[in-house]
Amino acid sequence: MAEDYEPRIVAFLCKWCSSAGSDLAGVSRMEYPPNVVPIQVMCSGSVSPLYIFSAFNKGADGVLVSGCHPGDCHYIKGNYYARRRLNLVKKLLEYVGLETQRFQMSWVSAAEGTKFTQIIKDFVKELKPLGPQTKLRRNP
């Protein structure tokens, strides 16, 4: 594998917490790898498994879903629904033969810019040895 391989990550970020945490990291000039394409969603509970599989199908090497901490959801139970649904997605990814390390969930509040940057750094570090994701990628 080429030394210069950089994984492509799609991140579905809750508008109220995780996206605000990523904004805090940006305005605070915290450094983290530029491998992430952030997609703001109203709630982590609104992330459909189809979004995740579509991201992999379109070339993502990893997908991150991040929302409010359990108990702090602006939509009361949205992150609980997300946690339950996305645990099933992990099992489905394993069933189709994709490494489960390519999919992660995290809880990041609006005040946790440092935590957001660390999650991205760790995810990139975990994806690099796996190499490019080709199992679910659609042929161009």
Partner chain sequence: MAKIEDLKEEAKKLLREGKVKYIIGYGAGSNGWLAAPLFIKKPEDVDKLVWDPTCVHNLVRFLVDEKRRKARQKQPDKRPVGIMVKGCDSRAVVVLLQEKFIDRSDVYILGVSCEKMGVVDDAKLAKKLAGKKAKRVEVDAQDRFVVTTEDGKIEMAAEELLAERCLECKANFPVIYDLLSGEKTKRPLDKPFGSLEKIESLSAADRSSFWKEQLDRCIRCYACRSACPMCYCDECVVDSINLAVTADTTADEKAQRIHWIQRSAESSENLVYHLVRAIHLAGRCIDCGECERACPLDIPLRFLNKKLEKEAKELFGYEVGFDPALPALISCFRDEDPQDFIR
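Moving from the form predicted on its own to the form predicted in complex with its partner chain:
Only one chain is given; partner chains and other molecules are left out.
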């Protein structure tokens, strides 16, 4: 794969934990690759499978959904529904041959700026060797 290939990643971050965690990474001036564009949602439980399919369809090379740790959800249990729903999405995407690295989920609390940074670094690193995502992408 070309050295200068930069994967495009969409990250759905829940407002209360993961987006706050990502803010903390900023406040702490941690550094991570600029491949991820965040979309703040209220809760990981609100991330519809359609968002994930659509992101891949519109050209994402990777999609991240990040929410609060179990038990930590600002909305009590939204992340539990997300965990179940997105597990199915992941299994389905893998089943139709999408590389397993392309769709990821994480728990990042408001205090875990370091973890957020590490997740993004790892994500980009794992996506690079795969090259552009073409399977769900329209007119690649």
